[in-house]
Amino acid sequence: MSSTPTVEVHRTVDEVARATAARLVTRLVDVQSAGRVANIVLTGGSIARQVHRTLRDSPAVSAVDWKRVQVWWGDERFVPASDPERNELQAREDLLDALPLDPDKVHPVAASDGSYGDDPDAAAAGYADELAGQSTPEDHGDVPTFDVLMLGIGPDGHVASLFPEHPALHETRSVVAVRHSPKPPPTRVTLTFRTLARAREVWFLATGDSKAGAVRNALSGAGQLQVPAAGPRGTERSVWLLDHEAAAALPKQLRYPGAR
């Protein structure tokens, strides 16, 4: 069962970043207070980078027991490990290297010069195996249940590296390689819809007027094959954290009542 999305609109990109960082700390503390190791999925993009830096610099960051957090990625550009386009590298620079994480609980997708060589299918299969290795009987499958899945949205409505009308949208495996991506770089590794559905909470982050049309389409009943961001929903909560520009095309009734 999936949740009905709510929309939270903030005045500026900075406010979106602060609200998301604060929400993440609260969520992780709640999960850990319940006696669980938290599973979070990171995304890439400029707003994600700002969230990461805001969290790193927040005094509240110490409220989380970071050694009891599993870190995953929703997708990755299949490029060398030192390529600045890698979501992993950006997240490490902006946040992860500053946290007392357990290295065994940080799960990047293999790079194109990594353990699987220049074979994105092998890298995808390896990530699927890593996910399966962290699942428990309570997860009822080969993917752990994510406590927070953070996602961006492209101007074309893509999510993770699932692009409109792309064959990967029909995949039943948990992780797949994507070739001929309409957005560079052309080769990527991504979680599929089946895996994105394994989250208690899904948070979409979007800022800027270039995202306004895609946000409107994703929240207005579009099909997930045409607008992939219309698909992922949390089993407990789905929230869109937007600035005014990204929310500009939304009907007023879709806006969160406490929007500013």
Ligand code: 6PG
The other form holds:
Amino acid sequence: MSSTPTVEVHRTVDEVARATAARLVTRLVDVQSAGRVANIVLTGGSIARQVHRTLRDSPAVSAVDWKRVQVWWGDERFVPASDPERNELQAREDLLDALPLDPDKVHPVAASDGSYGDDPDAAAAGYADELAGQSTPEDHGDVPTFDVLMLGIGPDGHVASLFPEHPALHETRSVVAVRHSPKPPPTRVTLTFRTLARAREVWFLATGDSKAGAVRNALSGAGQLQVPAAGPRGTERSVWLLDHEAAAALPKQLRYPGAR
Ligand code: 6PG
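Given the form predicted alone above, what does the protein look like in the form predicted together with this ligand?
Full assembly next; the chain just shown is listed first.
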């Protein structure tokens, strides 16, 4: 089963960040109240960074039992651990270092100077093993079920490090290395479509007018090979959290679902 996308348009980037942070607290509390450890997948990019900082500074952040949250990444730039381009480093600076997380439940992708050395295929295989190690029989596969998967989107429609027409889009493994990424840095590690499909809720975050065309295409029936953002859908919910600029090219009935 996959959900029909819904669109939420906010006036400003700040409001997108606040709405997403609030939504995340509520979602995590709901999952934990149901007795489960929550699995969340983080994304990189400027709006994600703003969400992370907004969440860190929110008084509601303490409502979550952070010891019962597993943290994953949808993709990672394959650079040294200290490189400021690393999604992990940015997320730690913006949010994770301020939370009382269980270090064993934080799952960064290996860096290019990490335990697998400068071999992105080995780092990808290592991440696949880590995902498999956390999956349970209820997950029916080698990947845990994610409660929330957040995805930024590029002006070209990429999500995670799945770029239009790139060979990684055809992968059947759960995690793969990406070489020759059209956006620097060229070497990355990414979850594949089949892994992104393991999320109950997928939240797309997009702000600014450079995203308007990609948002419209993803929501208007484009194929996932041309517009990767058209692919992932939550099994329970898919939400597009947009500011006015990113929503500007959407047909009226998508921007205002009640409108005729
Ligand atoms: C990358 C980016 C990318 C990002 C989107 C949205 O290097 O691939 O980090 O995945 O999530 O491009 O980024 P913005 O929120 O900065 O627009």
